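Only one chain is shown below, in structure tokens, and it's the form predicted on its own.
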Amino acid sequence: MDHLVESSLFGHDSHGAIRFYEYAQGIRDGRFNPGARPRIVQERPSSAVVNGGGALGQVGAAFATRLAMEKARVHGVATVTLRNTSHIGRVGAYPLIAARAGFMAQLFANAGHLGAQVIPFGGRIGRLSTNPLAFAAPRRGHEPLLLDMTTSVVAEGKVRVAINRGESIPVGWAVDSQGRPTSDPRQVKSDPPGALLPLGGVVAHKGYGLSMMVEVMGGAVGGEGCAAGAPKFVSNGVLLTVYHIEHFTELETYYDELDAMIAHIRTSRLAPGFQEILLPGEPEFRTARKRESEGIEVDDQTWDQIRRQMKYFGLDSANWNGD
């Protein structure tokens, strides 16, 4: 639950409160095993393979992150793969854990054999997943640099958010089942479904190339398998690498270099409509501070779905009135 709240605080509503009812329904349907514990199935000094045991994905991913940090502390670099973990949620959460502890980290996550959400460059029908990647690096006296992105134009969950809010989506996000551009999010989730576009617009071959890289790293190496047309999502395939900075350079030298780079970047003249140049992760951290004081807004349909799940688990009462 903490993961979902933080995702909503960061402005990633596609991986926040809207996922609560999905996960709760998954427990009811037997998709998740809430009592399972991740276990190491293969281990070497600077690497490990973790089986999530079918638990909620955040449990397995947090376990893998802590394990990689322990190994990197000793060996400088550690890579952990994670399989049978279901949906790990917001991928940026895990490199951020490492960065806040003084490490650098990167993560690749595919969707196993599922391959229907994103069209390949030059195609009209979905054959890949959104295939996110994330990176985080610590800063001196500030929140870490944080890159958290899909290799599609947007996360699939943003389409769900638009449907629940009764909103349209921008043209350029998706196509309908015939491969035609659409602004109707329901066309993306119809039967037969539409699909999202790869990142990059007129240079979408770059997003497509990144997506293929994530398939190989998260799927083939991660052990959950690559996109092959499976109709349903089973589990993310994850590859996480953590770096101990002081095995490679003096920590103060590292911080000095980041500070100098950031100061240089911010001397650029501003484009029309911009008041400042933000760093990767700054919008999320600012949104979190704002929502911590003002609260997280949940649309009526999502709230109704959450309440129905609460009722099933015996948590519904007069106190749950949406206030």
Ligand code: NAD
The other form holds:
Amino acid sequence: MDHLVESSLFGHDSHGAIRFYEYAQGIRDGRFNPGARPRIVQERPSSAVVNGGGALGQVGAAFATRLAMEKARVHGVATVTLRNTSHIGRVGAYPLIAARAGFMAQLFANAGHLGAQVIPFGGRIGRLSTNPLAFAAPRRGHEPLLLDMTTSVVAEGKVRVAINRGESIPVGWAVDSQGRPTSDPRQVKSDPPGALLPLGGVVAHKGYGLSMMVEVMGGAVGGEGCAAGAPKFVSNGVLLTVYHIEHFTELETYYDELDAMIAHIRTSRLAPGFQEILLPGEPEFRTARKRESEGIEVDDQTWDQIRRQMKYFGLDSANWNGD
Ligand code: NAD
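Switch over from the form predicted on its own to the form predicted in complex with ligand NAD, please.
Whole complex next, starting from this chain.
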């Protein structure tokens, strides 16, 4: 729940409120085992393999992050893989936990055998997943640098958000089932479905290449398996690495370098249409401050679906006062 609220606060509506009903339906369908606990199935001083037990993905991913932090504090670097974990949500959440505790962290997540949401470079039918990656690096006196991104042009959830809001999507995000560019989000989720494009526009071979490497790290090394077109829901294969900065450099030197780099970047003259240069993660932290005071807007379609699930689970929405 905290994870979904934070995702909505951060402005990632594709991974916030909209997932409540999806996860609730997953529990009803027996796709998640909400009572399961993650288990370490293999462990060495600076690595571990965690089986999420099929619980909600956020439980296993938070467990794996804490474990990697403990190990990195002692050994300098630690890598933990996570499998059988369902959907871990906003993947940047976990490197951010580590960075807020002073570590540098990176995470790669594929979607197990799924592999149908994103076209490979040169293809016209989806054969990969959105395969996100995230990095977070702590800063002195500021929120960390946080890069949390898909290797497709956007997250697939953004197409669902557009459908729920009755909006179109920009051309350049997706193709329809025939591989033709489309601005209609329903064409992406039709049967047969369309697909998202790999990141990179005219150099989309780079987004495609990154996506393949995320398959290797999250899927093959992570143990959840790689894209193979299975008609299955997302179960992220995760590979998370945490670095204890003081094993490599003086902390103050590290912070000085980041401060100097950021100050340097911000001296760039602004391109037309820009008011300032933002850092990776800054849009999320700013949106969170705004939404913390103004609230999170949930569209009617999403709210109706949440209410339907609440009713099923005996949370009478008619009497629910938001507590
Ligand atoms: P996005 O394109 O909104 O943001 C990507 C990154 O760009 C972020 O780090 C953001 O801080 C940065 N950014 C955005 N605008 C910026 C600007 N003006 N200046 C500097 N930096 C800027 O995100 P996305 O790629 O569409 O992904 C959305 C979310 O979906 C992410 O949280 C991701 O983890 C999640 N996701 C999860 C899964 C899964 O299987 N669990 C799959 C796909 C996506």
